[in-house]
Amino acid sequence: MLNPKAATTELLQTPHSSNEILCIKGVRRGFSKAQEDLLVLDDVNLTLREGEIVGLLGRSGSGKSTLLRIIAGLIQPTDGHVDYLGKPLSGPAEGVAMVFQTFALFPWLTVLQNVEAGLEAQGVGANERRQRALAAIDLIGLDGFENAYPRELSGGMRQRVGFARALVVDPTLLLMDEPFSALDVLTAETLRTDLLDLWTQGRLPIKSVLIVTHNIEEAVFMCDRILVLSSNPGKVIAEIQVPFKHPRNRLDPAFRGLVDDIYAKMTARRTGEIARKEGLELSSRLPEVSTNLMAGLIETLAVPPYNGRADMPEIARSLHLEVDDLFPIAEVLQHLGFAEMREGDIFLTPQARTFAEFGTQERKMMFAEHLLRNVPLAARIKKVLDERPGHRAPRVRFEQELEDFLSDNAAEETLDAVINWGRYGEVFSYNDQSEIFSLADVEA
């Protein structure tokens, strides 16, 4: 638990008010690819006021981290305006601190030296630097570990160092980029609760918090408002007020009801996006979802108590899955013709029910048929291999084609996904070392 001793004057916070800290209007961020502007963010509007914790909730590809970097002044938007404390933001913002997912500590420095690093960069004198760092370490519950190195600390303690390093500069705004996602469940819960206690007691120097997350329960547990972002590009599609006072009870029916409502809202939005498309295109971005996860979800849904239909928030809780875990599996199953999503529910198709009853080889054959019928990239690879005399083709041949439409990372991820699906269905073979495709019955 956090040290109960009071913080020094530098780490005290004034009572919350409604003053505007940040205002974002019409922010877009994109990059050029094949003479097109591929958008990461599109027409994002956001206001952050003093005394509130706001959550940015969205899946991978929604541009959450990109938006955070724009707010910090680390990158510039392609279009739109960012005002911080009433003035246009044109570079790194003074009074904005960030806590990262991966701790980002200097392994060769002690806890005290890591916390002092930001102050040293600001030119703060050695005595003041030490006093403020010790106060922040004490506040965040690491008193006694000042001379320890990161390798001696648990993941939760290392993240506490990250928080102390952010707080020691007395920021006005604290940005948090999925700060608990690298921690185990119990450690994350303890750290969330401890930080909320400090916030509600007015013991933090910050005036406002913006937290990026893909965990719906975390957002409802911590935030006063939640902004839901769509994916590819990221755009605010909903703003949700959280009416509960702190401390919040996760088991309260009203709490659970709001979590379910948000989950259904995000599912409905994504389902509508998929429904408006008449199937995938060759250049469609695809997530890396293993066939084991697909088969596992089909098997789970095919038997009681679901019998082919499940409420997505309920199945996510029962399987201990986050939004970023469940949505991609469900979407790929829908693309392949094994599932449908409607109004927050997932339904197995008759083909999926048959798949659940099949043995291993029959499943492979059925999966291959659905893959070639519904995923154009898989069909393209198979066609090229069929037509070439040696039935071989290099990876770069397909990767370059995708990179005309997708970012390099998205093209790589999409091709890796189709490679794994094609291997499972024995549609083609792929040699990781030579990066050569071949037909399944040809030695690579």
Contents of the next structure:
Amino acid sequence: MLNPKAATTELLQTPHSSNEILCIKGVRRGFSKAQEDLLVLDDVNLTLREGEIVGLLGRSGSGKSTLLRIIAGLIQPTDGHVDYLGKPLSGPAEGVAMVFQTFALFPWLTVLQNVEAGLEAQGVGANERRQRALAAIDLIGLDGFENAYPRELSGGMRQRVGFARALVVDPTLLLMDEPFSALDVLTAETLRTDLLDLWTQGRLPIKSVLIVTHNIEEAVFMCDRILVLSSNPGKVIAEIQVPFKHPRNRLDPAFRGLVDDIYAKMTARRTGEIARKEGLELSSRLPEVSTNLMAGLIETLAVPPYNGRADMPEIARSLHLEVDDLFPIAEVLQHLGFAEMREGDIFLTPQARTFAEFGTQERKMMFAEHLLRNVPLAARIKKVLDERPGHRAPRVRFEQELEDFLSDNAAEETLDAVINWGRYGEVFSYNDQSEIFSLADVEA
Ligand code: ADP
Ligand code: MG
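I've shown you the form predicted alone. Could you give me the structure of the form predicted in complex with ligand ADP?
After this comes the whole thing, all chains and molecules, with the earlier chain placed first.
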């Protein structure tokens, strides 16, 4: 323990007897946008208990960071309750520390100063600050780097500073927002293992850890319990106990089986969502997926050993894709009528099999046809261009329409996606400088 005093004071301050560290009930959060409310989190319930590492698993944009910011007291929920150590949370609470994906270090401060900065805010005296910072630096394996600046450190070492800065305040609850996702594979694994070793050896003052991730394997590797968050809006749709002891072996069949189960849960849910919606609407949010990736996945699936059908976790592993990479590609293929997802499997449609046989020009024509039939935004852009005398229209015209329904970022991403697909299918052209759509060059 970094500061033996902390635990005793805390016991005195928190007389409630349960082992609940955090309890969230019915949390909703929207972001206001003109008259519309964009609902990001809806009826989120979760409880963190002493002694556990809990994973919050969800795709990009599902509201994971928003939920973490609510728990950290940085923003408030629109609705619902957050209790920390038995009391309603109001603003940033002492004993809650956060580790960020992007490290969030002060570039002009040394490692030691960065770690001390957390304590300065709490009004800890200079001597104690120094002592505790050095202890945290030592604990996390940064010994000897006290006087280095962040720019002199590798990504892995920078994130160790991120951890030291969180640990130095003797947190009760540690929140981590995709802390390993900016690191290369080996560095990430080393950091995970080091952190788990400290945790299992009881060398951390922390009582509970909440880690946000989009990586299923990471969640199964680290967590005692995994909560799966759906997207649009974010809601906890599954809770999975991980029964394995640390250290865990990723190649263990039981480990692999659980990873597969979670994949199936996530795809089953998404297929249901899509089926209910019966196709896209004009304002549906679309992920930017390149036509190269789409064609690549179709080609891979069309030939042996898959022959048109594959287990999602298996194809993800063989192509070295994570959930966040594979799901959007599969989803767009599904929207375009080239694939279907069912219970953790992906199937090619007969059209996709034909696509795989075609040469470049035939592929473009087929893609254009599927795009115009299945993506209303593409059809709308084409229609406007057809009807206008000069066959030209500015981007801003469509962006504004989308922004009535989507956040600015989502509107931009959706339009960029459709621009790339329309260009590939030669449905329209688009000039990046002037930001103008036109039919020039496409109907030669
Ligand atoms: P995740 O961390 O799971 O990727 P986020 O919590 O960052 O997701 O974002 C969830 C959704 O909320 C996204 O669609 C994002 O655009 C939107 N969002 C997040 N913060 C804001 C904000 N301050 N204003 C408007 N929309 C926001
Ligand atoms: Mg996030």
